[in-house]
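The form predicted alone is given below as one chain in structure tokens.
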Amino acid sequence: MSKKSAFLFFLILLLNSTLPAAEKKLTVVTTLFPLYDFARNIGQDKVAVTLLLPPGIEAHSYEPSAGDVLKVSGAEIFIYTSKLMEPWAEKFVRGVDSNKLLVVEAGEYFTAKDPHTWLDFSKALAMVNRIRDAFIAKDVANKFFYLATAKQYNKMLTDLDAEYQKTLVGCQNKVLIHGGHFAFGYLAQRYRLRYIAAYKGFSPEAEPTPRNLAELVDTIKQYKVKYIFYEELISPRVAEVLAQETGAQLLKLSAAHNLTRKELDRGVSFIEIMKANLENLKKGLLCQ
């Protein structure tokens, strides 16, 4: 070996011995988009987060596949909302062959029948903290990193809550008419709105009867409602019928269960979705 080759060989060995090993990331699988976004904001470059729900799929009708079992089998943390929101989750996890898996029910302590807990930002704070604690339990070496990022994200949620409070207090119309399933009860309660959904249940499959629709048309006319809200990834057919019968216009109000592929690829965030919601609420409820 020439002196030049020997020197280059020695230099490569030296560099390889001094370069830090690639940091192992915590592997996390979440069911719904809000949990996915909370997790990636808390974990940042310390975690690899996978969204179990395929883009564009409506959350309530989702059924996990055998491939999903494999995804979770290789993870260290599995996060779902609650037994009400994902009734399949507990049985699903029992089928996962993994001793290392930590299962987190982020909305465990909220006992109301409405499973859309993330739409009350005070409850979203608690969900963020449960995810934070799970990360620390699995990766104690980065404890103070997770504490700091969760605190920073919760500050964003707190600021968003204050923005909602300030904006919605001055609305001319306090009646939120929704041509979908009962998803926005927490949001309406927190900001003192009267919430009326066309679907009487929490599932989009609980379609309204003709009598329900007739009553809702009367309510829309009674309160001189100018806008009817529809939700993401669900056909706005009912909202369109109500609009045709009353002359009202349509506005989107996203519960953020899931995103389209295009939105996911673009990196749309939960905070971004909620700010867009606030702009539509401001318009639809005739806020100052």
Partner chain sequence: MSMFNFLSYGFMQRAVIAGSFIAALCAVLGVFLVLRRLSLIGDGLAHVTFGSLAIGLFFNTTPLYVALPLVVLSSLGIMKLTEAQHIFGDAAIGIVSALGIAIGVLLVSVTKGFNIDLFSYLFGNILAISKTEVAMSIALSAAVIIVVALFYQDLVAVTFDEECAQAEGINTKAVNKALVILTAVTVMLAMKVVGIMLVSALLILPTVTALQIAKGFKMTILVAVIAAVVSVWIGIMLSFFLDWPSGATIVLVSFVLLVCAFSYRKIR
The other form holds:
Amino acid sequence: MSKKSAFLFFLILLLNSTLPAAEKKLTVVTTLFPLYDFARNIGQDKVAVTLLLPPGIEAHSYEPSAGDVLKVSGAEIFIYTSKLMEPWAEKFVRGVDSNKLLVVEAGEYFTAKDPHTWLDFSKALAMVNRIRDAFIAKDVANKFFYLATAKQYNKMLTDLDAEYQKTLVGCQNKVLIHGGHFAFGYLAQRYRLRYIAAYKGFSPEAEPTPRNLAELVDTIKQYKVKYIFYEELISPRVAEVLAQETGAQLLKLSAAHNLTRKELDRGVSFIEIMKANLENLKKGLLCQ
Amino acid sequence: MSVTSLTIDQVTVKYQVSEVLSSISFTVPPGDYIGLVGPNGSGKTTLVRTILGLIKPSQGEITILGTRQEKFTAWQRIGYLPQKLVSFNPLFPATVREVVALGLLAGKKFPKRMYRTDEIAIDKALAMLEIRNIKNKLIGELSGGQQQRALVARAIVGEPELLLLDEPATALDPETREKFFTVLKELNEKRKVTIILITHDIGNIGKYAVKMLYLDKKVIFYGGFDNFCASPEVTDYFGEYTQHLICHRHNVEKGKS
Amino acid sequence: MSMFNFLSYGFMQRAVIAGSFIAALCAVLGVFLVLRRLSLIGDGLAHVTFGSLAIGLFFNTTPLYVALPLVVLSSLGIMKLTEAQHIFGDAAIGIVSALGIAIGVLLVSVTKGFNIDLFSYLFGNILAISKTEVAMSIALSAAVIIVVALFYQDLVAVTFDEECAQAEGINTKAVNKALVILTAVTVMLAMKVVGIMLVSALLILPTVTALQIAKGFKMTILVAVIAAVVSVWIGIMLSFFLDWPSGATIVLVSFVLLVCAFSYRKIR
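Could you give the coordinates for the form predicted in complex with the partner chain, as opposed to the form predicted alone above?
Up next: the whole complex, starting with the chain shown before.
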């Protein structure tokens, strides 16, 4: 902790002590894991964050339950990525009968229709800031606390970005073959990788076409790709088939939409997942 | 003739609590031709289905061709034509030939295969009912009468010793009906097939059946047709007038032939 | 990549081989199921599989070991409902399948999630078939078709007229049981290989196509098998040239065949 933030922390403590003893936490519900982790890091003990998506459930096609509506009804802030990422979230929020609820669309979509904004860490910074602002809007008393924690977290994201830049610059192979849906477009773009996904669609609901797969096989052979990446949660059938076809090996590359039960229980963080991804990318793309 | 075709001994069938058949007893000697008659809901079909083991009687004993029904397995010795044509799916894509072939399954052991001798038997049955010309037609595309004949061919193709027919003539036009009954008579007289025939047509029964069994939850009358006309039980049941009507028409037809 | 050597890709070869065997298998069973008004049993059992897999995951075992017997039991349940309780086949399937889905959803909610997405575990894709699955498809098809061949006459008799079949001494209940058990095993395993959409389509469409033109029962089965296998071949080929998903293309081809057969029947 820097001196400045230590000071801020002290200040916040002082401010807090002036509040009534039974302090009520800000209640926040997020849809996806990255948002959950961002909110958790910004809010820390000032905020009670709930992850709506049950572990292991695929994010794009989730159907909220009655309990989910209840959870959100009782919350003060609801955070989702975007209409494109969670098409169900927008409709769902309309069904929530609460006027104190602040709805935050944390992500954005600039190019194409790729909703996986958190996988570009510079865009992730913007997401963090939006969440921070929402917290401040609902809980002005802790403004400086949120500013400080968000800044701290953004520092981690910037460091992560730098580490990715440094590592991925020196890779022998620049072709990222992914046996899943089109999730890593932003990441590939930012670090100048060629990205080919088995499913052209941005959602795992779409099915790959035979020509997609044939192109993948050809590319794998042409560039002598040794490793194929597969996505989290969804059983990696397509990646397995590509591996069987080309003799390449499989490596996991998690887009962190959601975690498994085990990971969640272990308290895995977004930064950890991205670091694990970098390790696998380093191995798979033969980086120095 | 120690072995009877069929012995029904004190058979009672209940549907839930009400008795559909109460304490039925009768014996059918080999080679008999029995017309089974009675009003709607009198248990005629129930009786036939009970004989076939499709319904379990709550009391009594049935003996088929000398064997207790529970132990009876030689179902190829029995031919059966169920009541309604609708009991089979009209969209069913089988040819007449394939339908008739099903009648041979009862006599076969696993795995059931069709042999050359079976083909001959099928051809014979088809010829007997005069439906050889439509043997490759789909059963669903035929008229009711043709369908009925195909199903009768199925019932007789295994050369059964006992034939149970549930209103086989209802779907037939008068001309076909005549032919059909001629076939049955032939089977009965030449091949000594025992026949039990459910019919509504009491008036014509004497033309083909040798005996008559009048059923109304219990046996009202069982015996030769002429005795029917003289039976005081029948008079009690029908009243003199109806009995006279039935018997008179019968006598007229008899006189003609 | 050349357009005309699409069969040089291993995944395409596996799609054609496993696809053909599963198509033939589904068509053979489909003829009996459609005629018994159990057409939707494929969809129903898929739902039950979802619930059964959830139960398997709930008890932390290999899901398939729990799911297979449960799905077989459910299929017998469907049969029992249609037999004893005077419930129509479609209603029976609806009851059992709703129950299966409900149990699945319930368990997913109660346990607060699993370690893998249930649906992706459930639904295979014809383009993503492993070598083991090819072998499994061939073995399954061979086994089921042999059993059907051995009991062919009994199956026909029971499907044609259950009452007469029973009077002829055929153990109709056993035949019915055998049919639904074969169906359950087929749906479960084939679904994992080619996906439920394809399995339920291949159980129904080829049979209905065959019913339009076939002149006899054996021919119906034969035409259904040919229609199913041809759909798979043309579908895979078309999907390659048009850059469409293969499963959906196969279903469309299958439908086009049905329309052709239907028109042929009309103009004949």
